[in-house]
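Given as structure tokens, the chain that follows is alone and in the form predicted alone.
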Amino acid sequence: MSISKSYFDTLENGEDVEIYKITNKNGAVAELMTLGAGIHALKAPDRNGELADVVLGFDKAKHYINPDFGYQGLSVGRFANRIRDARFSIDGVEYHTPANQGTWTLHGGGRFSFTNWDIKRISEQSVTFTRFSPDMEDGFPGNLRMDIQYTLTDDNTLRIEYTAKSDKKTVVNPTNHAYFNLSGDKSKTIEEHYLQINADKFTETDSSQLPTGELTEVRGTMMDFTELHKIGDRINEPFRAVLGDVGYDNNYCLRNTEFGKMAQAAILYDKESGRQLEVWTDLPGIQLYCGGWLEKTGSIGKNGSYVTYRRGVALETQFYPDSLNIPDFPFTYTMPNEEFKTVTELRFSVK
């Protein structure tokens, strides 16, 4: 196991973005960057032992911080996904967050994703990033410190541990926004990937893709991934919870609803390479997003690749969207001076 540091790019404010590269005994690699405490690259072996980068990304920092390019590999906070009307209440006090997506808030306004994080700790196989968010930054209460620790194990698992502490009662819902393409082939979309999600219901949405508060059975609909099948099998079917030709951009309600208990959430599989990804989490939801809002042509990516329409699939572990406004959704507040912690594991293997 080894860790090395290198310069990546410089932001407009003069801050340098650095990449920390962890290599395990199998040669698998995780490249982690200070920008957005993000994943820049993950190199995993196929069934022949050949390594390939299985996440989308860019060669320049300026592209990562463009929200139109889809938060590629970046950490998201304080609250991932959507907040209706860019507001919420805690104990009768109303708070207002950035309306960065029409009338609502997406991914907490983006600040956690588009700023440089500090390094807190480096060990033999892990890197821990840290960020301080002052009280009322982007409308969220509490002076909050968040740490994100990435650990690459010798069994090709990338473990992501989020830890936060605030001096006021607040909301915390972090995730990572990596887009996976297990083929490692820049010419392929994810429509030929096989996917299983361990969920029987999804959060119903309105015409703006905001949750209505209803939970709907997936069986008998294009939303059904209870058994492994190709993402492209039904992605173009007309359905009320899917907008136009965007395809999947929906939250699934995982069978495991006990916060803090690890369980398998999803399996992603590329038949040709044999690469398989299992997503494990202790959170109750996972957002399936297939890059349907990205440009269909012309977007640049790493090493001559592309960040385009349906080239990658994001599997974002989370509390349900807008759960801080819908009492029936599973959610837990972060209490003053009490530690909030959640873990997601990306377990790579071959079949």
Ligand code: BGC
Contents of the next structure:
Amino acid sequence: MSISKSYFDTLENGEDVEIYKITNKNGAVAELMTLGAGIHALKAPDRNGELADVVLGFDKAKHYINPDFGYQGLSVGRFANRIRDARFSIDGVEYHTPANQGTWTLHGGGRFSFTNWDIKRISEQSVTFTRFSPDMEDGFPGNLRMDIQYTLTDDNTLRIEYTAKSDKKTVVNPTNHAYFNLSGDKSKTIEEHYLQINADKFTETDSSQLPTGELTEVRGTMMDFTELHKIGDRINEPFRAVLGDVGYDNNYCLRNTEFGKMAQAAILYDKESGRQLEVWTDLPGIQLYCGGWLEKTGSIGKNGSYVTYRRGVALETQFYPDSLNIPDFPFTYTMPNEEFKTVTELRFSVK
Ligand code: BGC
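Which structure goes with the form predicted together with the named molecule, now that we have seen the form predicted alone?
The next block holds the full complex; its first chain is the one shown before.
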């Protein structure tokens, strides 16, 4: 196990973005950056022990902070995914968040992703980023401190622990927005990847992809990933909850709804390389997004690689989109001076 630090790039405000590289005893690598407390690279072995970088990303900070490039690898806060009409209420008080996409808020307005985080703690196998968000920053109540700790274990798991504390009752729904391409070859689309999601229902959406509040059975529809099968099998089927051409960009309701209890949420598998990723979380939802909003051409990614249409699959663990406005959705408020904590693990193996 070792950790090293290197310079990545400088932001317009003069701040340097640093990368912390953790290497485990198998040679697996996690490169974590201060920008958006994000994942810059993850190197995992294939069935012959060959390491390859399995996440999309860029060589330049300015690409990471371009919202049109899809929040590659970045942490998202305070509230991931969508907030309808960019507003919500807590105990009768209405709060207004940035309408940074259409009439709604996407990914809390983006600030948590597009700013540089501080370092709180470093150990041989972990790095902890921290960010202070003042009361009413982007409309969210409470002076809030969030820490994100990444730990790379010797069994090729990247553990992501989010903790937050606020002096007022507030909402916290963090995620990480890495896009996986387990083949290591980013010129390939992810349509050949196999996927299983441990969910029987998804959150029904309207034409703006905002939840209607209904939960719909996946069985009998293209949304069904209850058994491992290729993402490409049905991605182009017409279906009301999926925008044609974009493909999957939907929240699944995980079977495990007990917040705080870890369970397997999804399995992603690339047959050719043998690489498998299991996503474990204590959150009730996961967004399956296959990069269908990304540009169709261009290779501006790391070392000229493709960060384009369907080259990566994001599996974003989360409370359901807009859960702070839909009383029936499972959600846990962050109470004053009490620690909010959630954990997601990315467990890599070969098959
Ligand atoms: C959203 C997509 C969006 C992507 C990048 C996902 O969580 O569901 O609609 O394009 O993030 O911002």
